[in-house]
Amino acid sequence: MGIRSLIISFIFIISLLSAGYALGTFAPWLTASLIFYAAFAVFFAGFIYRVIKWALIPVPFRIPVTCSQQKSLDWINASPIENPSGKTGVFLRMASEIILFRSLFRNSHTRMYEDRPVYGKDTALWLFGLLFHASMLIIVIRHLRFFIEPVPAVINKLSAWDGMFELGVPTIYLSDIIFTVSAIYLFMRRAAVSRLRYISLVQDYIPLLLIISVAGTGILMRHIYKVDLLKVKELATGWISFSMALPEGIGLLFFVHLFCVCALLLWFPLSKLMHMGGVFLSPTRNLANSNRAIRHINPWNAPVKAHTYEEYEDEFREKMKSAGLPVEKE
């Protein structure tokens, strides 16, 4: 993300905050609704715009990144997933990448031991990354109960499974703990490891801080400074049905939580969080390595008038024969 996008997003968030402060004194429901609708509009519009923009970029050559044997002769064992030659292999490769973060599992680290580099496996990033994304998905699905009435049974079952240990009142969700711990690890890893801190920019920290803020305010609302969830649901369903009304008695912490969520949604299309959509469009992942089996022709090539050898010989046959050069036709 360039510095211009960074400035634009900051100005937009600050403008929303200023508008909220100005309007909040006499129309709090309008403030909350304005921020909610603006954040979701920017998120969906920006997400769709960037995905369409990436999808329209020409990819004239097959450039899959491979790390194993390509399909060739029958007696040579090929790797259909690491080096796919067809659609099935590409599908399995993409599925393992998106669901299991396969490439991140091969992450390694280097350290110096007796003046020589030693390479070792580093699965901590893979583990916390996988837990972070899985728990975030569960939390997003659980939050749908605030926008849907009646609540689908699958969401109730997921919530029951998430709080199966029944610790505390209300129940502590496993996904809340895992999500918060994983986000803190990802932030501390970037802030504490010197080589990562050296290559990190401000826009690398902001999404993690927003995510930690969302998780922190959410946990505080649920377990310490409790808010009336029925009124929160009344507000959320009102937004979905465009019946703007702010129920009385919703605490300030809820609006802090809402603002952090909206700021994250505004930030999303402008940041590297767009890897959620971009991973499906990566030509290094979603193309089969069939460069040697199939002749791929760039569809954007300009038309070229070919001069075959047969035409060449027809044109210069007599001169070739007089020079003693062999010809295919007499």
Contents of the next structure:
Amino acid sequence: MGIRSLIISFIFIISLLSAGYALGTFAPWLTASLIFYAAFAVFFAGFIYRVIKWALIPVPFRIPVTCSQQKSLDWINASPIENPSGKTGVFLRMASEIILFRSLFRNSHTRMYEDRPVYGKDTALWLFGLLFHASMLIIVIRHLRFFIEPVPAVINKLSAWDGMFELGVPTIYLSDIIFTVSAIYLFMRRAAVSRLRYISLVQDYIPLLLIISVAGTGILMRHIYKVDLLKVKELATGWISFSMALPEGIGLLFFVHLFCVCALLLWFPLSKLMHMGGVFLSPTRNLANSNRAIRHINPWNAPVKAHTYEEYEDEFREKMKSAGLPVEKE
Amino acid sequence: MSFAKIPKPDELIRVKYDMPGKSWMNTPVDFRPGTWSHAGAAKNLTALDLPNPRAWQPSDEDWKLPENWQAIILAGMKERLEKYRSFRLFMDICVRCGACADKCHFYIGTGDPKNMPVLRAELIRSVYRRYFTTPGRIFGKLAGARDLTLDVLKEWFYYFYQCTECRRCAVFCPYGIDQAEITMIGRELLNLVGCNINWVVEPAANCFRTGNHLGIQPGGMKDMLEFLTDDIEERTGVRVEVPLNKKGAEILFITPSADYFADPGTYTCMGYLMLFHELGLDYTMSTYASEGGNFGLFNSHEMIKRLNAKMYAEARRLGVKWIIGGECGHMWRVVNQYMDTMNGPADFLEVPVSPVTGTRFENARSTKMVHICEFTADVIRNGKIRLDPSRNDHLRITFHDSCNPARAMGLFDEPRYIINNTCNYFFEMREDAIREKTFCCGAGAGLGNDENMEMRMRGGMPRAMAVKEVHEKYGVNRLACICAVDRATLPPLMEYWVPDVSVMGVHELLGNALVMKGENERPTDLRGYPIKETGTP
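Right, and the form predicted in complex with the partner chain of this protein, after the form predicted on its own?
Every component of the complex follows; first up is the chain already shown.
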């Protein structure tokens, strides 16, 4: 949809950041309590609602897309993961999709070269997509340290590993850098590649810009305009016990950060970000190619009008007889 | 085959992938001749009890739709959103990453952005947003939603009949979003208001009444099979019998009618018949279930079931133990992924056991239907037939994986095993054009009609170019495949792009190589070409 969508997305993000800034300045308690609780409630309820809604829709047919050799004769090497014939295979296939983005790894780029289409390997989207999601997961887990006291050793270990280069004070987290760079890559790709820009909608730019805002404010308040993390933790543990006390002097940037996170959480269940839940339910991937061995049941298998042999013979009986073909009724 | 009305290959190949300046949402369809298929004829719609039979063409201004056509389509959409998890999920979770965009043969061949699977899906997704999601209802165009207008409907028609449901995009999609599913539902919706193409509904109507797409009546089928047995006798000196409608046979054999009706499928059919004869197989063919293919797949799920019902019904009536299916693409999509669910359980049949080798086909223990390539590969492996691959020395083979056996089944190595045992010169095409990444012939899913010729040549271009490469590199002169639609659509595609390559079925190779008991010396292959001279296709 071109440049227009981009402009609208930027206007949206700038308004949102301004709103976050204004709220942080004049009514930080609003972001820290009402908006925060509302966002989390909408996120969890919305996410679960959407997933249950999908899960309740039947899967009438077993329609896996098979990406390698089927299991047939004993001496032919079947591929248990790319063309699973049982539950283990399906599990491994789903794991490879969800953890390693297997299918995206196949990506290629089609170009015309000397009047011939050629297909170059193109792993950039796979790489940055994977880095983006993995670093996001690490960051989310690291953030749990604000909510849990004492901080579990696993989280401390993860944080130590994440900051192993010990650059700067406080140390720069590797995941922060990777997350921001890959989010910017994903945004730039969408905005700069004409084909991607053509298929992109406003709702494709906004979550990326939101995420970049979250990451940006996060990094800024960790390294430049530092906020008081002890007070943040006090606030965060307060959320869990529903104490509405707002510690004084956390720092404005924190409220902008929090506001952007809330906006993302609110956005999530209403949008394509639900691919997080949906990827588990995709019938072309999470079913075994075993239809000829085990019957799949369609709960609404509706009756249809077929053309019976009797009707057929009634129409063609004389012709069948003259052709010397056997008939049921003389 | 006439290419007079379409651009020459050197013009057609100049595909541009630049994006237009104007948003896709406001670009109405141009029904340019050569890029679409004629509308379904009223008589065929009537024969199948399909709605709104009438005389019309897609290029007409007025499509003579029912007055409440929008309500009909939206109700149909609602129903399908509740019946198919795939449809709802695929409407919801696409992130428009664009991985599918340049994987579609129609996009590669046309450069038309609406042929990117992601946009082809957006054509319907935009309407889904408008009527079935809250953001779409509130924000409209801003949220990528749009009204279901006549222009949108025409766009659906043009692009859902410009998708061969080949599933190549789904191989690359990180969420397995399968454009074939979306196209199938899209076509169902179009069908609700009587918008379909004749090349789909006519074969379906014929198949419903006479048992096969071509409308061949019982005597006609018998005659055709007899022609083939005459030809076999002429080439080999061996008289082969073809049992028809024989009760109590062990196996029912069902193959696409094109195999016994039209070249080059007939040579493949001769291969089957020779093999069965040589093995002394107790089998029968049927005039009632005389079609393997199922054009219902290109019409609606309901029509799949209606046409497919004959297979089990006839197996039951004839009292056979199990079924063998011939070389066909979409037939095997239906048999492998739909048949047992729709028309099973086939508890009146037995788990298939090859009477020749004793092999029990565990992978088909529920459907009781075995692919001829599985059957034959097993026979060869067990040394039950004698083969002379040198009889195919005049052929330099490459193999086209048909979309459906590839991506809806994973039948890759069985046909290759047969090929490797029946010829000496086999060359694979490039890795990104075979197996699960195979390119469509450009004319599957009911698009193989002559009025659609330009689009077929465009859609088939990536396949043809991969063939051209092995033709130039290894002197390949024959393209083997295991699909009857391929055998009908690849010959013109080759004639247009790679004129020195002709097309055959895998069992034609087998027929050539099969050493039969009591055969004469065979100076020619099944087509009558001398086998000693290399280089004559």
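The structure presented is a predicted model; accordingly, all values stated were derived computationally and were not measured. Numbering follows the first chain given and starts at 1. Think of the rigid core as the biggest set of C-alphas that the two forms share within 1.5 Å after superposition.
Taking the rigid core as reference, does Asn77 move its C-alpha 2 Å or further between the two forms?
-> Result for Asn77: yes, a 2 Å-plus shift.
Answer yes if the Cα of Arg116 shifts by 2 angstroms or more between the two forms on a rigid-core superposition, and no otherwise.
-> Yes, the C-alpha moves 2 Å or more.
Ala306: CA movement between the two forms [superposed on rigid core, Å] = Value for Ala306 between the two forms: 11.8 Å of C-alpha shift.
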